[in-house]
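Single chain ahead, written as structure tokens, the form predicted on its own.
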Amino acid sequence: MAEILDSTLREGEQTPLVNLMVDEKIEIARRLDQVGVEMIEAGDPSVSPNVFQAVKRIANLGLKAEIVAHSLATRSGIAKARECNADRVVVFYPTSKIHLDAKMNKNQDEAIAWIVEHVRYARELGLKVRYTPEDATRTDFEFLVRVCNAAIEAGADRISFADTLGIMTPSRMYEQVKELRARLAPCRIDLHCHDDYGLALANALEGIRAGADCIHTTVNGMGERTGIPDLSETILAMRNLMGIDQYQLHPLMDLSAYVEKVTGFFVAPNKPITGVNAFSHKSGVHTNGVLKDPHTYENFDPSLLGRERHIVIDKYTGKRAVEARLAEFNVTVTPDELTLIVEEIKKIGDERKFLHDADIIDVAERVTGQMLDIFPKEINAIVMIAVESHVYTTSVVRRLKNLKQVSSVYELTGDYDITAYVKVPTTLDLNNFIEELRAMPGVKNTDTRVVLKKYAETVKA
């Protein structure tokens, strides 16, 4: 059966301007036990004292996963890992001839004689090991199988196939691991995939498909350059399109959501399974679909992930979406007047980038003659707002002082760093407003406070 390690605390922590905290990587690690993951690669304990910490810690926290920590192919980097009671050590060494040459200055013999010391080193300790060799894909096959034997007979049981640059693509990775699986002594094979060009999801189902046994993932799909595959969305490719279903989805939101808050990583509304807009539907042939049979434009149910649909109306808006939007506020229209309704919502949605549902209300009402009074009219709020420790309050000034709901914005001192005056038609414009700001890059949380009564200001003579 295929397996997952999950990579956040050490190839997720190598996204630019990421740096996590000791104990926001023990949360994060006690999350990713929940899901079900089979390895946690908690880092390398050589970097700095506090990841030494974290990796400690982790490894002693008795999850189910194992611990696994990371070394360079020395000595001191694996009595680290023993030190620090995980459960497998990776002995981490280049096999590239670009690698070799500019890198290490060392050749083919010298590489393998080295591995071969430092994977016996790390089962002297009594450590599992795992040996990488990094830039896997780029390396002459025939020494990449020469030097993982002689790692294997050294005491590895584990290989992973490291695609460093992210250049393979989907058939070459299955003919390469394939090949890997008939050559290699008894060993587990692990797929770290770079994601480049995009593919490194797509390439390493097709490695699990050709006899690898294990996926390196990050939440959110973080890491060097362009990371390697999502968690999430390694999950359900696999619980879904190969029928491995081994892992708990419904913590899955909120580790994507904890991790986005602590390293200032944001997804991107697009982005499958965890983006605000993958269960989202707004042409009119999908919402008519959608809203008839779900599986019409759905390949699983979003409650699976705790999560809901959500039918945008616009132009693209067709009737039947307009008609089930109404009737979530028990507004009942004739046919007759649904059409002019909709005929309204599309020229307004020609003149506006967006339309919230007080507009498809205030519509109703003048199609129909009805008072609705569904949302209260005139708000005016103060919100208050946290700025990440490593974003220039400025920054997020810069952006507030852009929005048309905003009317003056202060620099603070204190708990918040910025206080907005918000001016909105209605509540649901004010909770709208709050969802894009908390949404925005640099904003750590927010506080509203909806304003009751405004006192003319006093004028001194």
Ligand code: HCA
Contents of the next structure:
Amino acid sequence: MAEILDSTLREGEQTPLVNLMVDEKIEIARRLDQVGVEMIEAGDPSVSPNVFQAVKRIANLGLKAEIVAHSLATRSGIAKARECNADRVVVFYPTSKIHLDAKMNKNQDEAIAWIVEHVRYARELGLKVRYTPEDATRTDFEFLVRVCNAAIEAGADRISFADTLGIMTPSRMYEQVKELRARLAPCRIDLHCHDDYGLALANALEGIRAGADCIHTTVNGMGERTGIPDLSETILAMRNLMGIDQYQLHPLMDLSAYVEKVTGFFVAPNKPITGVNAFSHKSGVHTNGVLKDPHTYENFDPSLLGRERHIVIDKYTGKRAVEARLAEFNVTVTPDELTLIVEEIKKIGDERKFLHDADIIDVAERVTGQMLDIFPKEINAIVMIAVESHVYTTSVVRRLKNLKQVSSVYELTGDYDITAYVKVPTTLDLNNFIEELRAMPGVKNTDTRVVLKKYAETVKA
Ligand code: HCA
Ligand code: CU
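Write the structure block of the form predicted in complex with 3-hydroxy-3-carboxy-adipic acid for the protein whose form predicted on its own appears above.
Full complex below, order starting with the chain above.
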């Protein structure tokens, strides 16, 4: 059974400019647990007091996932992992010649002795141990096998085949994991693939096919330099391309948005699975296909992730897409009119950067020579309310909350005391609502703003 270890809280926090607060880490850990990842790498407790706190609190949350603490091969680092109550410690120590020479100043035999000593120490403290040969993929293969077998003999039950610089290709990954599997004593093999050439996920999937057990991910693919495989991409690729279907998909979008919010690290529009364009269709050929059968250009139904497909209208657009967009406004046109409308849209699209729905309706009105009455399905408004000075604001809030048109209420500082978010079917209803409000005891005056465009909340509570 393949597994996922998510390292958003450790590798992910190694992203430039990213710094997570303890409570944010706890929230991320809870959401990762809802997704169902088998392991959460919560941090290296030696990094700072708050990283220590975060690991400790996460380890004590009672999550289903195994909680892993990362550590250099030092006694104090390993002891801190124990103090945090982590289930497992990662003892990491490099094995490539350049790292041993330039960083550690140790020869291969000295390195093995050091690693064995520290794996043993972690076992003595009652911790499960993963040994990570840092820079494994640039390590002399014979030495790598030797050092890993020594670590396994000392008590490690997991080895991370770390492609620290992201230099692997899928075929080499397959070959080397096959060979490791054959030559290592019984253990589980993790794949930690960096994305320096954009091959991280491809490499990891090939490693799994060759017999490795676990892929390391981060939310939104964060990490040192160009990061490691993105959690959502990994889960969807495992599910749809390899038949490994063991994770919850519905928390993924909100998790990605939450991590964007608290890290300030935003994903590119063309990012697979979670990027805004992942389910958008633009050219006439594509939109025509999708409107007839979404499977023509969609690998899976976006609703699996709680997402919607989007049809872009501009100069690339064909008739089917325009017809469908007009139908959303309850507008039907003849085939000849449709041809003319599409021609017009292409003309505008050649000259302007963006086309809005209002432009499409405009064109349709001009072509058909009719006034098209487009009624929005619902009117949303923000109503600001000033309360008489002798009245408790809270008493007005209480009344407002009972009105069915009001979806949320805030007490504010400033010229107005209260803001209510209001949803009504028509402008007439809005008018009636405001009259009702003005008559309410304690209300001094109101100021109403109709919402023209609303953006989806990026993060749900
Ligand atoms: C690093 C360490 C590491 C460790 C990977 C692992 C790497 O260099 O920061 O423990 O599996 O990429 O080698 O992230
Ligand atoms: Cu790494």
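Residue numbers count along the first chain shown, from 1. No experiment lies behind these values; they were computed from the predicted model shown. The term rigid core refers to the most C-alpha atoms you can superpose between the two forms while keeping them within 1.5 Å.
The Cα position of Glu388 differs by 2 Å or more between these two forms after fitting on the rigid core.
With a cut-off of 2 Å and the rigid core superposed, Gln14 has a Cα displacement that falls short of the cut-off between these two forms. The two forms, fitted on the rigid core, differ between these two forms by 2 Å or more at the CA of Asp447.
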